[in-house]
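As a starting point, one isolated chain is supplied in structure tokens, in the form predicted on its own.
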Amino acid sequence: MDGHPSLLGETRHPTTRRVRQIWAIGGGKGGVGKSLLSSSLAISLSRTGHKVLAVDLDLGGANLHTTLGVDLPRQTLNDYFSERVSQISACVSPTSIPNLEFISGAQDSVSIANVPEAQKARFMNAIREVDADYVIFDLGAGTASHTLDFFLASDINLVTLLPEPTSIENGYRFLKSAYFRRLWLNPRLHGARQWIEIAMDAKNNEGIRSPSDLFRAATRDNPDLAAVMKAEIERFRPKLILNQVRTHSDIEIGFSVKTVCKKYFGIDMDYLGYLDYDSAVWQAIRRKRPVMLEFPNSKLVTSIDRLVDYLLKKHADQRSSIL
């Protein structure tokens, strides 16, 4: 998404902005480990020497501070969105972990879940100027517009799900919603909004039941617009992490999700890998301690570190190709 108008209105200039990348962790269902994954990625990333900011964007249900092992701070995102503070830096809190700070979304009012477009754009512009190399977004569950917008406006779109039917179903719903939201917000596709809006209604009378149906309808109506849509779809490359894996068949679910996304969405999802089920996670949560610190020799920590190394290497390769 770098280098063209973003989904929240600002233009990306990755060589001039302070933050190198924003990683967003989303999913369609609560309890899939988004906060645990967000905090673990942030801690692992900070250990590489990069300055990291973890942001809890689970508005109204934030708990990132617990998985980071810190107390609730005095100022949160609610203070920024309600304009009690003018600078996002006023909401940044320290942690005991070197190179890692965080912004809490805890203690927010119910109304904070409905963030106006102008506020979202202001927030994203401010976040890209914070004193950090990488920013980690811990998103809320579900398909609220602000959740999708923060997911899509990030540089790395990570989706996590469990190898369970309800989690897989909600994961597909999240991806489908993000897919349609991305097309809807693209100014070059305003002419296709009638078809996109129809497609977003699962019970529409046009027979559009999937994103591939949408593309076929748009092609019949306006081939040039369909070409723009195809190019936009190809730029959408979400990444999948399967959590709490217990068996080999659980691992294979990730490949099945990747295949389905290609067939019905036309997108090439990156299956980054899986995290084994580990009782250490629950022990750490009960103690209100980060699993990365409480059980540093666990298989889960090794997998997280490997994942971070992969994403950093991929980013470095992309920057080299641009330069």
Second form
Amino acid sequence: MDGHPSLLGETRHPTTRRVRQIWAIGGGKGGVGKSLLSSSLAISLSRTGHKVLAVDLDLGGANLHTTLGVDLPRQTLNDYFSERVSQISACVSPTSIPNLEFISGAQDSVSIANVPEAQKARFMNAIREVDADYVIFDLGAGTASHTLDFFLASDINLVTLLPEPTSIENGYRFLKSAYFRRLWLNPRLHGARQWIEIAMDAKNNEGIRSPSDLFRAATRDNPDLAAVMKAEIERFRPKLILNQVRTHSDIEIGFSVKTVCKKYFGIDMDYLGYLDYDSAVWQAIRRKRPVMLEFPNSKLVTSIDRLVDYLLKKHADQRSSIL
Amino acid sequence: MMFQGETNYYEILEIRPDASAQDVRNAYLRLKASFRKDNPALYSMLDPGEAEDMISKIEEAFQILSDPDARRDFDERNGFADRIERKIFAIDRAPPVSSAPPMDGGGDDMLVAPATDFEGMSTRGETTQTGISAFSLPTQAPREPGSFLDTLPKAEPPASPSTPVAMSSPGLVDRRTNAFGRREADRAPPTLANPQVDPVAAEVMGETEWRGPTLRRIRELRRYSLDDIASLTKISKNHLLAIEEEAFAKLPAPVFVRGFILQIARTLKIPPEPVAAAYLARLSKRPGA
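Form predicted on its own done; form predicted together with the partner chain now:
Every component of the complex follows; first up is the chain already shown.
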């Protein structure tokens, strides 16, 4: 057994761990609202009385601290990944918000932009035991393997997109990378790794471009394995949040993305909803204050609160699909 | 391009075998819109040829499933007839949604319970074994916008009693939708509770006059501000206002007005030609024309 256990640190099931759930916010492109959404979800969640830890995993360009309205702390994840500090708790900083603490990403080191396997496992193992009910991962842009792994190792996989081609393109790329990575990591699919690796290489000569090509090749090769693959694919349930929506047709893009994902990847994406474009956001950012605190009456805040309620009510039992 | 080689018409339309005629139609309209080649959601995933293939599959599926005889025939040949009976059997576990309040009837989340049970049921494999996705998919785009999570997938009007189980899941979402508190102001008129895929469809049904105020109402239903329309159509706000208020004196020559109306109608997704013809007919009768 390799793959999952190494990524997750150990095989102990998360239900026995201190942290109830990890929510990850990804989306491929920069500037689509990942940090804003992460900090807002964290603040909203902390107000429901749960103890929350927000973790900035944007290791190249950390700015979660800014959206939370706090200064960059001395200890960051960089110190943890480079083993300058041994305990993850040493990286935890307080915020001005009750029930909310955070861990800053490494802003100072370029070398850390690729986290060694052993450090990923060490981190994932430790993060499930921090003194918090919920952990929020603010992921970086791009499809670095650690970004994909932290996304996949989380219990709730949120993807945020803007209704514009650049964001949609990167969003699909992110989903595609996470999707193949997820299959690749699965020990039960080791027999299909060769095919998965071919599919991951976009320029391969085997004519395997899309998941359906991969699935067809796997079916031809080994039908039993293909059945496992199908079951694994169906367990992957990323959740879509459309951000900066301005018109009615923007909203519908979310439904189309869901349909495309179903047809292309064979996955059922949950379209959770959308956030209206709101000028309160940039105003708050300029003031380096969380929009949740700066504009408590904005529609955005209500929307975020609803999103949190919804996830707590409907997806409280969801576990990372790579477990 | 479809994920699995062999599929059936229900999978193509992302509906369940016990979907009502209205479900079929709604799914058809939604999917056709999804694969329209200018839809940004296709970008980088599907090339225009693939999108066209999808559209023709969707058309074919709709042609069969929208014809009761052809559909019955298809169900029998593909073993769907049995499945539909099994669904009815499941009613006691998932009360029909018709017993639930209509979608605009308030946002009590407690009401979600029966449908949640349904969801759990389908997860346990009731439908997976049939090869249909375990979770029913959204059969419809949101009929009215509002705040976040007004647009949960599967948004669907209350069920007709004829297909209790299939409808209960979409119904669930409608009530969830309310649970997320659609603001009163955002609520569309009661006509929207009709099973229409498009919020505007009910509104414009039988409309022949296409007066300015009607255009305004449709615009508001579509949740566009005048500024939105102005930026989408490049028509000045003053002209848009004059069109909606039928302040004909403030409008340019009819040939321009016709162009405006065509653009507005396209943006509002209402039939451009009839709208322009009716509006221009009234314009030509104005005093002093």
